[in-house]
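A single chain, nothing else alongside it, follows as structure tokens in the form predicted on its own.
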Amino acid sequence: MPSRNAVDPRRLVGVHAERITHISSTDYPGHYPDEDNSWNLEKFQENLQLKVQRLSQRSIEFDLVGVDASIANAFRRILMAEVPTVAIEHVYVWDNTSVIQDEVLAHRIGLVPFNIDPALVDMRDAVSQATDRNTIVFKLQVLCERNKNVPKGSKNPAELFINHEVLSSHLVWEPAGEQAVVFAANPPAPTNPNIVLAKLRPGQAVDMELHAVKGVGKDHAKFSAVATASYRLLPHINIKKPIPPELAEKFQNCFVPGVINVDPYTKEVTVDEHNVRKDTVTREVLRHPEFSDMVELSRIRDHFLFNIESEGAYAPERLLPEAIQIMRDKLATLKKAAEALLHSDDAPAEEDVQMAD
């Protein structure tokens, strides 16, 4: 890995005290004279890196290296909005005793993620008929009853009362047609059990029958993919000058711990390549005039940090492939237009074409 000060200027966004400076990029053909940026897919390839940090069983951090700012956002745009996953769409309410009115109910259902694999899943439009290949069917059947059993002097309502809060636990699937085949190694549950959708007491019920369909988030928050979706630069810090050891640890203050080292015995200030990350930029050494001709703030305008939690349909390494094929299937989608609109016969001449490009 390359020491901090060996960055191409080129790609760092300058933070100043006041100010940002050089936020645009100028990697393209005749911003530098005699010097020829024109995009080449080997050039790319070479610079193009991706790197996870971190793996859980519910979120991801990744290094995704090379890339324009917009091709980044494009990513993060589509986790989002566009990645498709399963939820509850329509709710067919039978008997609701509870306080929670029907609407409200059916909202707080909508909003319960599942373990349902989309991949298995059709997308069903608006004037299709519910199949078992593009429905999932849930009955929530709760009834709250005193308990006969009740220790003597509890005030508990867990123990007072059976079934006095109705749980995401209590969405029950009910298989039809192959659909006890198609997800017999993983049957449709919520991701979370523990979810309180209503709380009753004796005598209220509810009683529904729920619709689970295929959609995405840019139709309704409950379709998406991810909890959250975000990325920021990489930190750069260039220390210009050597820190004075008197002023070491007040330096070292300045940053997140872990961001700047200091040798116990001489004092030597460096910062630390693996944990210069973690820093969050609060430009908190600029408020020092002692230090402000020593250090250098800056962010790598194509190094971002991508944090991202996974709702629970798909596993959190999934989630960015899953991102790149819909990207891929809208370049397939608009090459394919522009295709036709060129061999049409009313498109301009292919001179005029290539005159304009």
The other form holds:
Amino acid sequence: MPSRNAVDPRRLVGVHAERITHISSTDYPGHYPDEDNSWNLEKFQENLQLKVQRLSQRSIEFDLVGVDASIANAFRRILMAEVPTVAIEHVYVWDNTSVIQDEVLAHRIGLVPFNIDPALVDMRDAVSQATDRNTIVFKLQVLCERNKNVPKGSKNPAELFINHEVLSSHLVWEPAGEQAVVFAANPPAPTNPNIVLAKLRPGQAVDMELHAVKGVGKDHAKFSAVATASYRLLPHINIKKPIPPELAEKFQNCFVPGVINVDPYTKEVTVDEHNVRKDTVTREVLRHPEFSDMVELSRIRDHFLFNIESEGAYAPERLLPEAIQIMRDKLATLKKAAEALLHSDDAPAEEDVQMAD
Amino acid sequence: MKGSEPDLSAATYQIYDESHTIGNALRWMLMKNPKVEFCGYSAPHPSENTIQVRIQMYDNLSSLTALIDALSALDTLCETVDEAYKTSLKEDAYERWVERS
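What I would like now is the form predicted in complex with its partner chain, since the data block earlier showed the form predicted on its own; can you produce it?
The complete assembly is shown below, putting the previous chain first.
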């Protein structure tokens, strides 16, 4: 029984028991005789499908169909490494008598995600001064004390002591210059107030000044705008021959629940076209010799199931447009450089041509 | 770089501060051009932040023009994806849910 919506076999990456086949795309000019596979914008616009599947306040899932892996991968790489966010970069320690060393505590503080919109902050380079446009200052002042009114016999540190933990909610924003106005609607603060940064005991204190700057994930992972950004290919299951009714249940159990439907009366086996995306392609079915000539597993090469989780400044639905904009900025810079090269000298020198950005 | 033809029908371009992100996408778009005989890229060393793109053309055409065309085509591609995304986000019916931390 052929699958109901048959997929062009050229789009499939074959998944076999011990190997995968047809991994690379073949839609290049000259690959197939008498076929034009050159870049065609109209054809691309026609084939492109982009559909949001799920959206929550911290993650988004969408399908991107009809683009090459190199494009999907470029977006994924930009999301992780090049979408800027604001994180704490400079830590000035006035006092730290906790058991956590200064540098370890500074590192932990650097990893705290903030709700600061990166569009409101300028990038600061290594040599420039801190200004109210490129730096946001926080104070962290926590002193642990004994609690005078402890319930008798209590062993709970939360009752015995005041401030026995340094939490991300202890970070206090210090507005500088015009920041009080710019950030009035959304005062800078950690997105999660319950991150434990250090533990204290009575008499121990932490007193620090923290400077947050804008940066990108390729510099340090703390600047990464996403918690994860990943894609996988849509699984495709082709049932070549009807599955015998007595084996229907065994066949169904080889897949993730919901992927295979078995008709309760006729025991006819079908692939659930909506739930097939849930399949993890475990190849369990290929371990059973009785199914060997009945089923073909594959993935669709140009059907990407994206999953992006945001942890911080950007709403999840804002992330992809930001990544695309960064990609387009990069392309514009390159194009400008290439055009300058084209007009600079029509006869290239024997030596390398050097271009500044 | 060295190894280029005087008419730029074959040339290697070194791009600073770029990586596989641009390299692979650009290589794919150049290979979609039927006038390109060969296109490949490499990141010569992981600690040097550069890539090198090699382009060889048929019919002694200019590889630099092909490069510029590929950059423009990639830009329209990005624009198309961006528009499709915004349309889907605005118009499609999709599941909204609340994710607890």
